[in-house]
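A single chain comes next, written as structure tokens; it is the form predicted on its own.
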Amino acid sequence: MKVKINISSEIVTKPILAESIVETGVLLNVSQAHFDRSHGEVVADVLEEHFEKIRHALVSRGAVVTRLDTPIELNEDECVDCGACISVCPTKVFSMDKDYSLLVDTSKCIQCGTCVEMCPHNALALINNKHA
């Protein structure tokens, strides 16, 4: 399962990810991360059976953990099959079918949002993800 871990400016300089991993023994596969002095945000994969354990460790240190249950969502009424999303997707979620219509493999989505920013028709969205 994918999770997003938000770390506020008050604790961004503390090693809460490392401490949580060491404490629980739960490994995270980080697919993206952004840190600066104002905040931190990490998107990672964690096995479903280990989620509660790592969530508790992170939340007890002040992080906000969000389950990313819904991968990229395509609004077919807005999509014009232009393919702008194809070249920017790091995991090849998008491709063209033989008839030049857009194919979407949501199982590959790491929810980075790059395609959302690139879509000229606002046909892509990351929604329905909730705090755990």
Contents of the next structure:
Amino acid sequence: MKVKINISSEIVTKPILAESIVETGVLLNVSQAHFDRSHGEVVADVLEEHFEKIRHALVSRGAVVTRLDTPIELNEDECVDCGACISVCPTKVFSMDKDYSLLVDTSKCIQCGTCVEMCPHNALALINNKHA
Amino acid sequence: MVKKTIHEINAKIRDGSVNVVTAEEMVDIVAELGPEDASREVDVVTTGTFGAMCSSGVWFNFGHSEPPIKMQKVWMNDVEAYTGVAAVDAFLGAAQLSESMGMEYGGAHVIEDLIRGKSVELHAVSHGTDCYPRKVLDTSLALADMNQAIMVNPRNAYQKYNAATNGSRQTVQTYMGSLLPNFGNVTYSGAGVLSPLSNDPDYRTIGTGSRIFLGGAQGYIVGQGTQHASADQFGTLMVQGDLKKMSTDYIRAANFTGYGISLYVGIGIPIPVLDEEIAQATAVTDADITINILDYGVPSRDRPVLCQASYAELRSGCIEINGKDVATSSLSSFKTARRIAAELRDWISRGEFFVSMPVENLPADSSAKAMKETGGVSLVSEIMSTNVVTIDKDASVYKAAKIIMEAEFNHLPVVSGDNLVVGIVTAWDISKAVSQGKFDLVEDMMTRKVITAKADERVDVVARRLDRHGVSALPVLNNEDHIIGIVTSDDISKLFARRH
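Shown: the form predicted on its own; wanted: the form predicted together with the partner chain:
Starting with the chain above, the whole complex follows.
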């Protein structure tokens, strides 16, 4: 399963992730990470049975942990099958069918949101990532 | 030799015996029969394209209010339209942004909302005249309430268009979509095999007056589009059609993150097959049309061309740039382009749409000029200080400090015996030397890597250099590398303050 870990600016300099991993022994597979002056945000894979353990460790250190269990959603009324999303997706969620219809394989989605910005028709949305 | 006239073809459309195929279907027909037999067999080839066309908009006539108003400014759903014409006429540009919602909503969305049957809020202001006394107007109008809503698009249906990638280290947000750093992706636009002008590259049948498919309705070509550059196969079209008859299947608002708003416009153009040369031209394939791939990471009009690729290569999903496989995305919808070509084919087969010859041909050898700029180009020579004080590299730190204090500036270029610049010293360098207890020679504490400028360079170019290197002054050198002045960020600030 995927989790999103948000780290506020006050604690962004502390090794929260490393401490939590060392304490719990739970492995996190980080698929994306972004840090700037205002905050840090990490998206990672973790085994379902380990989620509560690592969540507790992270939350006790001040992080906010969100379960990412809803992959990208395509609004077919807005989509015009241009394929703009195809080249920005890091995990090849999108492809073109033989008849040039857009194919979406949501099982590959790591919920990074790059395609949401790219789509000229606002046809893609990530429910979990909107306001975390 | 096959020779057909437009009247013969229209007679066949009328009696239902016309043979119409799409430009994609025509490829195989010409390959199988050859152009001569293909031109005997096929009467009309239909094309189609559906992509972002910012240079689009609608002329409205709203009807007169009571008392009447001569609109001076008008907004539709808070998006300004141009009304510097008669009283209640206005042109709404697709790319105009909402004054309250910014890039979320714009002219293209107003156009789409109107086609969907929604009403829009109209707000207009005027100074009031004897004949048009009203000064403010607010009402809500749907498309059916307007006298006319005529789509007039100054530049549509580019013959082909350059593809985009990004060689810089940051993502750039462009009208070609998000371009990922280090050549992370490529985006392109255009219908290739179905592109209207690529199927008639000599503009023999496409020109002023040609009847076309526009946004799901019948429309017309006004003539050449703006920036029509036929000499480089970048022809464009100005088109018009009745918005009231259009469909949101073929007219769609679009938001490009960080860039703004555009309108996806669906255009289909029929090409009457008058002879075998036209048949041959309509057999063009994706592989035959090659475009340049430009580096949009360079923020300049003259973006570097990195390589070339055909529409066939781009459509494969991946091309090679500098030995690396790069994923490609189309921004235009090939599926919708196909639907347009097929729908136009069906209209003609059913006798609902007749083909026409242009009353005027499009210009054959035109090119698009760069802008002539008369104001605002400032050169370094215009703003640099020429009374520049220098110091010898063998002078003492104390002497350097004294000169800086007396001359009241922060940068002291260091020269060698032959008057060549070998370093630069700032007040900060001196503070640093003092704090470290170094009071020896200027040479030992100067910055050796000096970033310089030339007198005939543009100020904006030099400003970017200052910023990139994190410095605040550049010695200006002549062609013999002798110092002739110094330009500082203060000089640039003053220039900017004067202008605005």
